[in-house]
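Starting off, we have a lone chain in the form predicted alone, written out as structure tokens.
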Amino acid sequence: MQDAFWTAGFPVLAAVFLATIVEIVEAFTIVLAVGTTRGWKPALAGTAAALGVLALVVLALGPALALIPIHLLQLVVGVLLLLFGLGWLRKAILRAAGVLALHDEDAAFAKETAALARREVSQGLMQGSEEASPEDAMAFIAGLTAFKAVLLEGLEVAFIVVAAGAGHGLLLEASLGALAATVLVLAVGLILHRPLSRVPENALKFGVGVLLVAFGVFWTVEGLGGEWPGGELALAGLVAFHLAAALVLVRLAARRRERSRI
């Protein structure tokens, strides 16, 4: 039973709980945006309704799950963690390359609270001699903010927790891992009460794409009736291998554009 966990429930958990450290990081920092520019009413309003729709889409998910037959459900769920870590895993790497920008928190953070602040001025204009004040205006306009964060982030942690976990039974390994990493970034983000800047966000992803596209490799064979030498113990070797593609590529890309500036 422990062997089964540290071959296939541990993974599929360390996925997801990387993964949802990266996209709870982000929905915060648009968050805290919102609690410090307009205040926390429309920012917890905002968030609290974008859970309750997550929550929903999970409850409806999850025992449409059990219908599907599961070198169907095996195939589908490889098919699309390999699409989705290819992208994550793509960015990665030409970040890591140096071709596309770091990710930055605290551009992020004050990015979001101009953009709200150059909202309130128009809003405030464009009210004039109305009589909705541009206050309410402005708190819809948070807390829609707030909503809009939290449901496209979380939408993403649902469809990994889902696609993650279905392959062999593991939702709740999955949905465990994502509930520990949004608890941890939440925690530190109100105690810190500010963007969280030092999570090394670039390489998180950077591992989670290499994660994914071997989880997608490896149930994707497994839903067209394939086997793997060794089992589920395969997986460590193509996590090694794609991390070790994933690394030369991000060399290859560096020397490219270092050859372009010649």
The other form holds:
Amino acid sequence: MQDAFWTAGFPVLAAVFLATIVEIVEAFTIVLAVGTTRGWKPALAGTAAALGVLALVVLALGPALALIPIHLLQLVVGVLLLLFGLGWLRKAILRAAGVLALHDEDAAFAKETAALARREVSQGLMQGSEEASPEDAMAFIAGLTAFKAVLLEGLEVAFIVVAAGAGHGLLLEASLGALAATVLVLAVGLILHRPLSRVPENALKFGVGVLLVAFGVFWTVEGLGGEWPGGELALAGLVAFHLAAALVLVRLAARRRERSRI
Amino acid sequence: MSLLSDVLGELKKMFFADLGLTLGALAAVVLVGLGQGWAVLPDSAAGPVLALLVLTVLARAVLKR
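Having seen the form predicted alone, the form predicted in complex with its partner chain:
First the chain shown before, then all remaining chains and molecules of the complex.
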């Protein structure tokens, strides 16, 4: 039982925990912009509504997936994790090599604050033409902005929770990983009260990408009826293999970039 | 309507940000599946072969830029 947790449960929990940190940090930046510009009531209401929708998605999809035959489920979930993980890993490698710019939370915060201020001005110009007061309309727009940010960033988390958890009946571990990361980011964010720009987002994305690709390959092969030497221990080997390969790709991409600049 | 298109856009970004990468990974899975189905590829070799094919697809997607 203890061994099963360390070979399957813990990697799933860790992958979901790290992925959730990346996504919640991005969502938190927008919620913070909404909260500081338009007040915390619409920001928190929008956030709570989006978290409710995401929880419903996980609660509805998770048990529903359990009805699918295990090999078919592992194949579908494995392929989806593979595609999703490859997307994250590709972007993280290109960012680490300097080919793509790193995500900047301070810039995202400034952009969202400016966008909300612009909407406030245009709402003020429309004053009198709407039945609702401009204050109510702005509060609604602010709440909707927070709702959309949390929902869209959280969609990826919900997908990872369901996909990583459903394949081997680890939905509880996956949900705990997401919940722990959400609580951690919100607690740190509330204490600091500014965008969490020091979180090593690309390193996290790189690590999660490696884990998801490894899960994806592992479960796809199990779904196809293949066998892994060493059973679930092969997962650790896959993680090490993809991590080493991704680090080599960072070096190669960086060297190519340097050469193209000369 | 805008929310729905945003959600669909997010899903597209999740799985089809790089079409070559997505199609290449799917082709790798199909190839391994066919190899096993036709008994060309032993069950114990399916994993390492898929891992290598996936790495090739990823390397191409990264280095083509």
